[in-house]
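This document starts with one chain, in the form predicted on its own, laid out as structure tokens.
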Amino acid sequence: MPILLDYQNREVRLTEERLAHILDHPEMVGMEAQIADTLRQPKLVRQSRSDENIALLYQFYTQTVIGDKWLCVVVKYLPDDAFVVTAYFTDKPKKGETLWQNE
């Protein structure tokens, strides 16, 4: 199981089960490196509006297989654990409190 680092140098688990779930979506095939890059250097981080333990990390990518899109990596941060819940492309970041932004 890969252990990735996020933008604050926190360890984030990406389980094989979660990666398989993400790669079930054809547009996400081959995006493992971009998932790691988005965790490490997001453009924007927003808190989930439905779960305060979840952060949505965004990076904008051009020329993906479905065009120019934001990659959203959803991470659940618990006191003694952090793990990727899912990752997907979206047209725009969700509304919510901005936790961090790279200008």
Given for the second form:
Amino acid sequence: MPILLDYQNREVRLTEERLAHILDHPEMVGMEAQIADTLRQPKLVRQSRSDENIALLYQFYTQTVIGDKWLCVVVKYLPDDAFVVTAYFTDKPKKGETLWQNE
Amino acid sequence: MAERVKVWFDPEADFLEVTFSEAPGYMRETENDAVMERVDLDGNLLGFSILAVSQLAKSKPLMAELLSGKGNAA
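Go ahead and give the structure of the form predicted together with its partner chain, now that the form predicted on its own is out.
In what comes next, the whole complex appears, and the chain from above leads the way.
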């Protein structure tokens, strides 16, 4: 199972099962490196309003198969664990408290 | 004509995704923060996802309006 590092050097696990589900979406094929990059160097991190343990990490990508879009990596941070829930392209970051921003 | 629906539930992540179509698309916010709709570039509905599914049992039934029409996406 890949262990990735986030923007605060925390270890985040990405299970093979979840990665396979993410890559099952045709626009996400070949995006493994961008998922890792977004986790490591997001442009924006927002707190989920649905689950206080979840952070939404965003990076903007141009010229994807569906045009210019934000890549969102959803991460659940628990006291002794952190893991990627899912990742997807979206048209804009969700509303919510900004936890971190790279100006 | 029958339509195929794919349902993915991840209990550890507390995440549910329902897919109507395998076409390329992206996620779009709805009025309900926990729910996102998946659409193609023409706005056709391809599916939806729900975050923090287990919280639904503790409150009222989930209500969300998917703004996209379910079109003829491949």
